[in-house]
Structure formats: C-alpha cells, structure tokens
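Here's a solo chain for you in structure tokens, the form predicted alone.
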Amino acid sequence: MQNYLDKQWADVMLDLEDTISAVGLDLWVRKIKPINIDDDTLIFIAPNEMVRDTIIRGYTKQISEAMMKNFKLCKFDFILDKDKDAYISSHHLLDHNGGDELPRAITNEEIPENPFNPRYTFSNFVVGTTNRVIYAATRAVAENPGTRFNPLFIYGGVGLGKTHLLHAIGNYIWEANKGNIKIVYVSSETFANDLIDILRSGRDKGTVEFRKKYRFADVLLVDDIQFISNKKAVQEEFFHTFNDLYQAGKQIIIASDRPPKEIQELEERLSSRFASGLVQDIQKPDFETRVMIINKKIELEGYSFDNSLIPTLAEKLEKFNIREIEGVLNKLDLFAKLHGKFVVDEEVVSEVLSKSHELEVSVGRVVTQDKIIEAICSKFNIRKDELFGKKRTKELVEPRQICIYLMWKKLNIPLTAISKLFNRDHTTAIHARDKVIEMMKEDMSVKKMIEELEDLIVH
C-alpha cells in the first residue's frame, strides 16, 4: 500500500507545481505526507495542526484536482504525526516508512543490479595525510545518509579519487540496504542532456518520467558539477531538484574540480546550497600515501615488484595523481611480461624510464613558481614587475591571465592563493583562469602557445 501512495502522491506532486507557488509548495504541501486510504478518502500525516489547517485553507482545490486525476478520488483527511502510532496500531498499518501492509519475501530476479563499480570500494580506496578527512565524511555519510554532511560536496584535481568515493559511497549503501533504495548517479552533463531531450521533445510525460528519477531518489550523487556553469536552464532544473532532495531529508553528494565559490557563471542560489553542508577537498598523495597506493595497486592486479624500488617509484612520481601512478604501474608491469621477466626490477624501471620520452618527462619535471613566472617573461619579452604590477594594458592582461592559468593548472593550489600572489580580488583569478580556457577552445594559436610554455616549463 505504501509503496503505492508514494508513487501517486509523487505524480501528484508534479501536478502541483504548476497550480501551487514553489514557496507554497516547499512551506506547507511537501510537509504531509499519505499514509492510508480509508474509504474514499486519502489519508495524510501533518506534522503539526498550523500545517493541516493552512492547506485545508489554502490549498484544497489545486490537492483535490490533483488527487483526482491520480488517485481517482478527491477527499482527504489529515492526522497530527502525534497521533500517528496509534492510528497506524487501529488500522493495523505498518509504520508508513515500514513498506507494504502486506510483506512478501523478494526472489533475487526482483533485486535490480548494483549499478556501481565494484573496484571501487572504501577498502579499495587508500588513505592517507592527504584525504583522510574527506575519507571519513564520506564514511559518515555512506552509513548514515541524510543525517550528516547533507549535501557533501567533494573537489580536487583530475585522478585524484572523487568518482572513487562516489562509487564507494553508492556499493556502501547499495549493499547495506540489499537495493532496496533509489541511488541515483550522474554525470552533471548526462542530466544536462537528459533535461535537453526533454525539452526539445516538448513532452509533458517525457519530463514527469525526468523529475519522478531525479527529485524522488533517496540518493544523489553527481560527479563533474563544473559543467553546468553557463547553463541556465540545466542549474534551474537542478536547484529544485536539489531543493526538493533537501527538504525530505535525502542524500546529496557532489563532486567537482573547483570549489563552489570558483564554478563560472554558478547561481548564487546553487553556490550557497553546495556550500550548506560540507565542502572539503581532496589533494594529491603525498610520499607516504603514494607507498601505500603503490602496494595497493600490487596487491590488486597480482603485479610482481621488487620491494625495494617502491620507496624510489614513490619519489620519482611526486607530481603523479593517483589515476598516473596506476598507469606507470601498468605500464612496467607491461614491459617486464613483454621481455620475459617476472619481476618488475631495476633495470625494468630503468629501461621503461629512458625509452618513454612522456614518463621521463614527466617523473623528472620539477614545477615551480618561479619556473612558470621565468616562461611567461621570456615568452612575452616582459618584467616580473610588469606581470605583476597594475596596468592593465592588452599587452600586459593576457600575459599576467596565462599565469595565473598555469599556476593554477600546474601547481594545483586555490585560486585564492593565487590572487593574494597577484595582489588581486579572488573573482579577477576566477576570470583569467575561464578566459584562458576559453581563448584555448576557440583559438588553437593560443592552445598551441599554452602547450609549448608547459612543455618549457617542465625541462
């Protein structure tokens, strides 16, 4: 039964919101909730008598209107959550968040497929200096969803360890409740293009079916938010969908590159709402966490290292995020096979090292500061002083952007650092951070240019 009056009263829902205002509906109809049918006449819990008597009020047309067109029926009736157990004890109901009044045993065809990766667990996920705190709120939130760190939004840099969370989060709570819950995980672009479709369609039902998996899920998580920026009506979509997760107590977890404050064009609306919760970012693994990611990754493919190379593999990879460092495994582990060896040993390293141009590169670069400030000057025939100085001439402005770009990309520090370094506001970093990777997608000339200062200031 229950089941049953929570898939109307979500049809419902939807038809409200194009007679009842959002505040209307957020303040007083998304507080009660149906819990039986006695008669012809849908029973609701109220939380308190103020809540019953403004929608009797205010409210009763649009609800009966509504209830007709979903339940076939257009009388309803409320009683106070005080008396709640006493009503569900006289009608012999189950408790309305206990399921069906009739139970009935699940055969494992009715049990949907955990949609999640298996590698990615939180007994895969290697913990360190670097992440143990968004380690342990993820953990939080994974055995107690909506109760703690809601919404949690996680960012760091590519290949870092968010979608691995994600993962481990989403198997975590899949398995504790055996599926039986609505996890929902997202692409910020597959439900930009989901939203899409539905508008080009012009679908009324197209876009009931959009809203009932988005805004009716026990869990959200969506990975790569950044990508709604400059999208308007997609952030519209998402913050009453995000709003509406919120206000019946679900899970909401994000993942991003970027801080909220430092997403372009993000509504202030849907900024101040990631940043309700939890905000905690993830870096990369520092010597002691790449040991241990190396000897994880060992163990879980069955590669054959000699022990005593890993301290070293750890140093030369300091610059190597995690997705990296498993790919050099890889491909020593690749090379050892191919030569008939069944140890990755010294001269495995250090043959793969001298023939790959790209890993040489990249486990002998040292990025610094300096290095990137040296590049810009010589590049663009300009002083220190001038690239950090005041005017603001063309000559000056695209310079001093790329630089600040850069930093950002190579040095993997906030953009707050960066402005104070500059001696600029925060939103002036953000802006010549956007401008540059724009310039970059509508110009090759200066794609080509950004390519040859990164390739310079890594030798």
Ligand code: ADP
Second form
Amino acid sequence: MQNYLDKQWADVMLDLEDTISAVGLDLWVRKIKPINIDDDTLIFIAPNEMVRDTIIRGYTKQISEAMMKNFKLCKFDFILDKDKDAYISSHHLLDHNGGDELPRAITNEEIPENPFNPRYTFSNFVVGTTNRVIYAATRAVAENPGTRFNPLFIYGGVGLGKTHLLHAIGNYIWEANKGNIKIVYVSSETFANDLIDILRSGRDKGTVEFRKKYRFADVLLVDDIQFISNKKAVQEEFFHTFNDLYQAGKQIIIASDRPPKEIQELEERLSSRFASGLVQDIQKPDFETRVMIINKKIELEGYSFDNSLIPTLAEKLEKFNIREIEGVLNKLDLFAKLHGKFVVDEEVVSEVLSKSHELEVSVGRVVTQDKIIEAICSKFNIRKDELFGKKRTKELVEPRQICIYLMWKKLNIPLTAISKLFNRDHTTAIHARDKVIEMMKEDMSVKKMIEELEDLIVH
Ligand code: ADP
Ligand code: MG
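Return the form predicted in complex with the named molecule of this protein as a structure block, the form predicted alone having already been given.
Up next: the whole complex, starting with the chain shown before.
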C-alpha cells in the first residue's frame, strides 16, 4: 500500500509542478506525505497545523485535480505528525512496506465524466405554477446538498419532469464541484439488478459489496423508487443504505410516481423515513405553463412555428403530459417538413390534430381493457382472479364496480358486453355503474380517487 501511495504521489507532484509555483511546492506541498486511503479519502501526514491549513486554504483545488488524475480520488484530509502513531495503530497500517495491492476505493465509477443528460438542466426546465415549489426545492438541494430538505421526495405522474429534475441536480452539483462530490444516480431497476448480482455471489458477501457501492455517495439520486415495492430484499438493503447515508449527512433525493404512503407493500419504516424530509408533488402543467413549455421546446429544438398558433395548441394539449407535448411538437415539425413547409402553420396543426385518435395512439394514450384492469388491481392491491371472481366482500365489490364503471366510460363498449366479461347479468353491471356515479356525486374523495385512476390508465 505504502509503495503504491508513494508512487502515485510522485506522479501527482509532477503534475502539480504545472499548477503550483516552485516556492509553494517547496515550502508547503513537499512537506506532506500520503499515508492511507480511508474510504474514498486520501490521508496525508502534515508536520504541523500551519502546513495543513495553508495547503487547505491555498492548494485544495490544484491537489484535488491532480489527485483525480492519478488516484481517481479527489478528497483528502490530514492527520498531524504528532498523531501519526495513534492513527497507524488504530487503522492497522502496520505493513508499511507491503505489496503493491490497489486500494479498493479505486473503481471505474470515480473516473470523472459527467454521467448526466446534458439536456436535463435547470435552465431547460420551465417553471410554472404546477412545478414552482419542487423547482425551488431541487434548486436549494443542488446548491447546498445535505443541509435542507433531506430526504427530498418528489412524486407525480409520468412525463412531468421528475427524471429531468434529478439530472438537473446531478448536472448542477457536477459543474459546481467538478467531480469532487460523488453523486450516485440509480434507477430502482439498477438497484434491483445490483441486488440480483450480489445475491448470486452469496448473501453476506454480496450485501457488503452492495452497501459499499452506495455508501460512497455524497449525493444519492434514486429514480422511480416505486419499483421496489414487493421487493423485500431490495427494500431491506435500501433501508440500510438510506440510513448510513442519512446519518452521515449525505443528501438523498428520491423520485416516485406516487407518494410514499401509496407505494404498495413499502415497509412502514421506509415510508416514514421518506416522509421525514420534504415530500413534494409535481403536477400536470396548466395552460400558462404549457404555453411556456411549447415555446421553450420550439426554441431548444429549433422548430419553426407560427407563433399565433401556440395558445390554441396549448389548449388542445390540455390532457397531455410534457413528454407527450414534446411528441406532438415533433410530429408537427415532421409533418410540415414532409409537406415542404418551412413553418408549422394552421393547416399543419389542424391536419395533425384533427386526427386526434391517431395522435393519441402515437403518444401511447389509448385506453385498453388490460390497462383498466391493471390499474384497478394495483390501486386496490387485489389480484385479477379476485376482481373477476365470485366473492362478494366489500374489498372486492367496490373495485369491481369501479372497474365496470371505467370500462363503460372509457372503452365505449355496451354494458352487456362488460357484464359477460365479469360473468354476471346485465342488471348487475347497470347497478354497478350507477352506484359509482352516485358515490362520485356524494363523496369528493371517491371522485378524486376515480379521476386519479383515469389518469393512470391513459399512460
Ligand atoms: P418523468 O420522469 O416525470 O416521467 P421526465 O423527467 O422524463 O418525466 O420528463 C419527460 C420529458 O419532458 C423530458 O424530455 C423533459 O425534459 C420534459 N420536461 C418535463 N418537465 C419539463 C419542464 N418543466 N420544462 C421543460 N421540459 C420538461
Ligand atoms: Mg422518469
């Protein structure tokens, strides 16, 4: 280890000759010596406080950058010469002249390359009434990670900008710190895949590896956490990772398509941990925000649009999320080009939008029977065979009635056909539909719940 440190440090010193004056090097930098790598931090021995403080004040940036190149590490810390012996014995560093083994903290992950999508930045994010609060919160977190809103939990439907904001945080911190802060971005699918890999290598060993990987994070960004519902083992690991990082004051940001309480089978201890910071939703854009978004996308993509059409377009795209709006703009642009036009004009808009069904198909907005069934089962946490079964407990009757109502409303098929599907007679289906309509009139919360379901099934 020591040989390795000395060798790498010699290379760092060579690089530093380019960035630090000869006097600076001789007076200060040559006085320190690397002694260990502790987690992801290079530890130096400094002869006294003055050398330590001068280096921290004057040369942190240059040393970090040169270290990054040679050690793939950027953090460093000091112990004073007088504390050296205590440090050595408490860290079992007896083997001073040991072999050349590589310290484990060095992994490919530490090679500094911005992993975030360059398009997903704060400046490309349009702020309107429906996302103002979450924008401010993510911005605050990016500017001062680990100090406020920890954890930050963002939730909202698909295509509303959650992933965009996570990347914006990543990009911002990356730019501000040039890799000095380690940011780990993980979709929960990656999390789960990691877990599968490590379980293969044996539970105990695997778990240790798993935690090691995430434990180095200064900022942990987890996208689509809802995928860990029903995955007990992942939840277990995530819980430990979360606690380790949280207790060390590291920033954690989580995105989900629903609030913590509604993630099925999420352990109570996890959901209350998530809720202990700031839980903030992100909503569908309102009219004004849609106008701004359309303008921004036109600018970013370099589309040519007749500007007077934008309000109409924003109105027509009322039910669309932002990803879908992007899809429609792209389609309009393409249509214009295919017809030899330089500008998206009224004719193009009315031509493309009049085929509204086609448009809905093209952006994946068609409701199917399966989507309804899936939404009901997931919302009420029941199985498909229970939904279609004979049992008449309250837990099943209500979802069944709502399912019938939604099929009637959304699929445009007659109630007789729906009743056959459920193996029931026609009057039962009529009753179910009317019952739901009545409940929605009487109880705002039922109305809201059904509207949310409707939202869910168009995605
Ligand atoms: P989610 O993760 O919530 O499903 P994304 O972050 O993937 O949604 O966003 C979908 C698309 O919409 C992306 O291309 C993103 O850049 C864009 N988008 C979302 N919100 C905004 C916004 N407020 N301003 C500009 N673009 C946005
Ligand atoms: Mg996303």
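Numbering follows the first chain given and starts at 1. The term rigid core refers to the most C-alpha atoms you can superpose between the two forms while keeping them within 1.5 Å. Just so we're clear, the structure is a prediction, and the values are computed from it rather than from any experiment.
In the core-superposed comparison between these two forms, residue 330 has its Cα shifted by less than 2 Å.
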